[in-house]
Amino acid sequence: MSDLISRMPEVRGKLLPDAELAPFTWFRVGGAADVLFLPEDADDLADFLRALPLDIPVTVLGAASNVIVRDGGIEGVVVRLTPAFGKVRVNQSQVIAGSAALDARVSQTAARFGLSGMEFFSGVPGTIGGALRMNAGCYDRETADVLIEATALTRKGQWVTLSNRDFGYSYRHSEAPEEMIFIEAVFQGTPDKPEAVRERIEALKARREEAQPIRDKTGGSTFANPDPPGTPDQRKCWKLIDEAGMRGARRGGAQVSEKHCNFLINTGDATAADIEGLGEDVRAKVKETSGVDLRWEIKRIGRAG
């Protein structure tokens, strides 16, 4: 990668060639980034993007809780946002969160200041940047319900502000351009008693702990439910997978969780190909048994091994 690293602009942060990405991912799988960039702050990132040749691909990696990095690694530059992008503050009834802030931290901050509406973030693994990108949510609430606006950088390093409407949100999907790197978001809360908000957060955390394999090497929900929340007789992925006989199914070191079969698990020695291949096995079996074409909620990025 010496050739690519020589084309990198000067930065205040760190540029690391051939950087292994598996340690950053919840699945603990995947190859290396051609170059990993850890920006010092938002201005460092903006300057870098403005100077970076446009033929070099840029990929953003957050907490990687809902991502499979393929075994061949990622071409070009991978941007991993540092703690400077993870600050959270409150202004009256609004919570302003950096894109690297953990979703759970946003819900906890809102609770401390007596703001409700963001409790669901406590059950969403990952960071605010990922939540903005995929309209993350759980338990019948989602990012679109509380987002006011977000700031982002384009591939050319230009600052833009997107309103909630600009995202074109639908169930687990946004129309925001893939090239955009989110920097900060503003969420609207509703005044409430802090202890009441905390109680609801604790109840959601207990519910998640009981139902999901959060102690394993896993990601978030593998597939999006075929029907959005509120749909009468809503079809659930876990039930379709269970009825297809795929609970506990394996491929290499990957397994469909026995606890919640819309989760895939690295049992210890899985490759990214094992996990993605098992997901495709599940999709094929569900299609065969129920006619439903499951849509991946987990992103799969990078080159095949």
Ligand SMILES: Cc1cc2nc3c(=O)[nH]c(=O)nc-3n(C[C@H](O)[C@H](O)[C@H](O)COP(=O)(O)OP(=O)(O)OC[C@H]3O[C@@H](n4cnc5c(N)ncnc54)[C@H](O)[C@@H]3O)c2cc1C
Second form
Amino acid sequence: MSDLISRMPEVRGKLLPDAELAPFTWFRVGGAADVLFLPEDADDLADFLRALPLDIPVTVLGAASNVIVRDGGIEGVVVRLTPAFGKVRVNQSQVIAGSAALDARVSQTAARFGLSGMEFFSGVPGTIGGALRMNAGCYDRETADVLIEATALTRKGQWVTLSNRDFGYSYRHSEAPEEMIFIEAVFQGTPDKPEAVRERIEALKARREEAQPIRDKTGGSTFANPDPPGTPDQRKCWKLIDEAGMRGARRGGAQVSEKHCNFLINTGDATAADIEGLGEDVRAKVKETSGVDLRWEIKRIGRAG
Ligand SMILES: Cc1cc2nc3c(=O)[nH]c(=O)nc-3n(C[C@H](O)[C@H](O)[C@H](O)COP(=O)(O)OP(=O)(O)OC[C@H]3O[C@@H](n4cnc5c(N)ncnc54)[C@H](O)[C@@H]3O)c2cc1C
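Which structure goes with the form predicted together with the named molecule, now that we have seen the form predicted on its own?
Let's see the whole complex now, leading with the same chain.
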């Protein structure tokens, strides 16, 4: 891929050819990025995007807690946002967070300043960029409930501001153009006692610890529930998968979690193909037993091995 690196514009950050991505992903699988870009700051990223030939694809990763990077790696440039993109500050009842900030930090900051509404972020192990893209949420609260607006860069390096409505949110899904790189978001909090907010965060973390395999190499919920929260008799993926007899099912080094069967785990030596293939086995079995077509929540990106 050395010819691709020669087509890269001048930057202040780092450009790394053939950079392994697996160590950064929660699943710990996948191939290399043709080029990995670690921008120094938002202006560096904007200048880079403006100068990068448009035929070169760009993919952004946050904490990689909701992706399977395929074994053949990712074509073009992968952008990983550096700590310069992770600042969090508070303005009256609003929390303003850089897109590389961990969701948990946003909820902790809100608690410190006596703002409620963002407790659910402490249950999501990704970054704000990933939360904006995925409409991340848990226990009946989601990003769409608290987002006011976000700034982003287009593939051509132009700054844009998106309102909550522009994201076209639905359950774990956004209609915002795939090419956009989110840079910063503004969230609305509601004044409350810091101790009360902290207590709710602790309760939520305890509930999650009990129900999810959060210490495994996993990618979170594999499939989106077919019905959004609040639907009467909501169909849940874990139940459909359990009823299809797939709890604990294996393919290579991949396994359907025994603890929560909407989670796939890498038991140690799985490839991305094992994990994705097992996900397809689950989808086929659920279709056969219940007629439901499960929609992947986990993003699968890159080239097959
Ligand atoms: C143990 C575990 C538990 C989980 N529990 C939950 C849960 O309760 N609720 C929930 O909603 N999710 C959950 N997840 C999934 C995951 O944490 C969320 O989807 C999270 O929002 C993904 O953020 P990320 O930074 O890891 O994004 P990544 O996985 O890196 O990327 C996900 C998508 O977002 C895009 N993206 C990332 N950053 C940006 C950016 N700056 N600009 C534009 N696009 C961007 C990527 O291109 C990709 O398409 C869980 C995951 C794990 C491993």
